[in-house]
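Here you get one chain, nothing else, as structure tokens; it is the form predicted alone.
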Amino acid sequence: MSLSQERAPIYEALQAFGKKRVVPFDVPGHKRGRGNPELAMLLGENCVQMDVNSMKPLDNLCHPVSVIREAEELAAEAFGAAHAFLMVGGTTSAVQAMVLSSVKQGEKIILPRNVHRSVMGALVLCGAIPVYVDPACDERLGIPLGMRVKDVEQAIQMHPEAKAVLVNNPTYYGICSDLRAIVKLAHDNGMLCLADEAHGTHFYFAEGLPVSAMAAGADMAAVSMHKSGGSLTQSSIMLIGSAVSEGYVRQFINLTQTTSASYLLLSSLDISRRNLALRGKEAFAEVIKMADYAREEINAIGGYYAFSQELINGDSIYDVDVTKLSVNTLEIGLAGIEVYDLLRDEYDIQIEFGDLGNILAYLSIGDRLRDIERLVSALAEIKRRFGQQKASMMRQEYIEPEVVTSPQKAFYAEKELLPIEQTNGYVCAEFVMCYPPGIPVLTPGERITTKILEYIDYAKRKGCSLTGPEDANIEKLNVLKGEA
């Protein structure tokens, strides 16, 4: 079958179905919006008319044979993959399927510690054992970087029985490892190479950006189309190479993904893939120009440091995604999360996230130059109105974990809930993370230390949104019983 990137088969099928005026005696129960007029008014008639159930003319995501199958084939061609799976459970479900189909209970997977919570959640589900490659850390910025090739090689030599290596491509801050070299190391040692590309959709459709996972020869990649790709929130794509069985991977996807796939999400993936395939190169060229301009203007303010390719060192920072507008704020005496809050509360500007030392403004195909100007002006005013001495700021840094047991064993073990200040020395039995970005400070099976408790306390005082524990106020933590 000849493929044309101008097609959008799911969207086209929905349009054809809408013209037939089919009487719905199936789900969803709102019956094209008639049963819930307030919802129809909020979302619009087109939206509720397209919120339909899987049926023969519209295919089925669990076992696609027609329009969804064609949409997946078009996506695979656009991304340079052997096969693409449309995902409606976010990139979390794509990451989980990627990990679950690569490692089993008791098997090892090599990965950086600064992974998204979805990776650690997958390890809880499957019982695999993480082998951490501690990322290097930039002293000035206090952010974890990429994996050094020599560290990955050492991990493979120490754990030759490991089944896979997982790489962030890129990190939340836009930092990339030497993906081609890591893929070769993994393959030379009989291991799969997996890429979390939640923040790298645009790598496939632009020039002058870091290499994509499929171009680097990775076996699987989880791609957040809804981030920089323009599709609806929660829609994602999972890519595989020719060495991986499509049918085998789909079995794992179907273990955790819904059987009631949203056609709003599916059609948004279909339309967004078409948009990027036809116009992505030109669109992202403009995004790169805007990001470069923004960095120049922000750095001219003084105090802020909008960092980019000048950090490249050929190893732990092998490449940098120049579309990421990452800005260090510590020199103006404010934590990133404080600048994040001020931008929203004082200037009606919502950026992606702020951590203890940095902010990230996420630029993509929908941004405009006048909005960049507004952001730059607001940052200048924040420095003038709220800037302080740096001396009072806690230095942000990567905290190397002490892994005592596997995430699965700790998560399901007998545990006790203790006041957080009494947990020093215990083994954590749940997740603690700042969200966004969703990188765990603690995962089940890791030793709680004084440094970690100080970090959590400081993050709480600065206003970071901490999530994960059973106690929503993060005043207590679940720990392994009798493990102090």
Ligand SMILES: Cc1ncc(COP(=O)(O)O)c(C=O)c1O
Second form
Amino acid sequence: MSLSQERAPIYEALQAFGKKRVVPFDVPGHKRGRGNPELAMLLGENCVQMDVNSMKPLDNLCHPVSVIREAEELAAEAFGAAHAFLMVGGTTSAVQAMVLSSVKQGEKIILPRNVHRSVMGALVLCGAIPVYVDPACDERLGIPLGMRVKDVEQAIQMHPEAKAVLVNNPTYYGICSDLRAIVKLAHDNGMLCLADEAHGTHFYFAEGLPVSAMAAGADMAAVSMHKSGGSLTQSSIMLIGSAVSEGYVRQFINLTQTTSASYLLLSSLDISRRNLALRGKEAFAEVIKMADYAREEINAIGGYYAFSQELINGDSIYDVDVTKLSVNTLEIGLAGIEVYDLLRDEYDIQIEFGDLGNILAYLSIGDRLRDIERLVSALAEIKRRFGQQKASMMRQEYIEPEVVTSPQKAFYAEKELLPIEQTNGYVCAEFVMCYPPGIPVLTPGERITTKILEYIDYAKRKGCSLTGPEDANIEKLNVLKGEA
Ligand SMILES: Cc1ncc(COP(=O)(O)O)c(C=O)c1O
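Starting from the form predicted alone above, please write out the structure of the form predicted in complex with the named molecule.
In what comes next, the whole complex appears, and the chain from above leads the way.
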């Protein structure tokens, strides 16, 4: 049966179910909000009425046969995939399912170092071994870029037994590798190509943006509908191409997925897919216009550098997502994280993240021109009130990781907790990352070096929120026992 993109089967089934006023002798125990009036007041009647559990008329996410299946088929059609899985554990769960269904213990996966923590977490779970490709680093901006095709080719030649190549499409800053060429390389060498598209949902629905993973022929993609797609936080989609078996992948999804999927999340995915399929093109044309305007205005302030497509070099920056408003702040003598904090504390403006040299304002379908104006004027004022000489700003550079043992082995190994300043030369047994963006500075199994320790110290002093280790203050680190 062919379905129209105007339909939203989960949402429609929920509405029909709501009208029936069925008496609930099942979970959730708040019983449509009656058992928890404060919650009902906070979220509203509609929301608590729709917070129901799986049942025949509403299907079941673990084994969808009716309305969820139809919603997945509609999503697959909208995204140009062979199948789409609705996910309720964030894009983290999509990334994990993608990696777990591609590589097993001891098998190799080729990937850039600037992956999200969810990828490294998946390697801890499955025991695969990372083969890192150096994502080139932009000298001026200090940001990691995309993988160069020749570097991927070299990694494939050196590790022909690897099972998969994973690509960020795009990076947090909106930088894309030549995905079509990497897919071809992977396939020519019998490997799968996986894409982390946490920041690329809109590529499927707008014009003038980088190629999407499915259009490029990738085998799987993890797509954050809740980021640029407009669905509720934590909802996500995983896409697969025709060479991948739906049933096989679902088994991996069900290893860690809840058996009580939230219908708030599922219906939000359904409605957002419909919205993107019907109106995404026009909506994102507006977002692109706003982002272009913001870049022009921010660059006119002086000092800031709002970067975009002029960086394209046909290789490590094969393409750029122009909806991302990434701004380098070093010339005004402030770290990105300092501007990020000032925007929130002094101007009530919350942006996506700030790192040592850059900020990222996330623009999407809910933005308004007047809010862009507010951001631009706040940035101008920050420069005037807080700007300094740019001397003594640390530049970020790529620190080549030395992988001593697999993330899984290191994570489960016998460890000792040492004061961080004494860990130089040891093998790290846990994660350290700045969040956001959540790209690990250290992962289990990597050698700790002076450069890495200096970076962590500087990031701490500048106010970056560092997460990962057992010691939340990051004054101590777990290292492999006796491995210095
Ligand atoms: C590149 C990348 N991949 C995966 C994720 C995980 O997404 P989620 O927070 O929905 O689990 C993120 C989150 O920021 C991300 O930036």
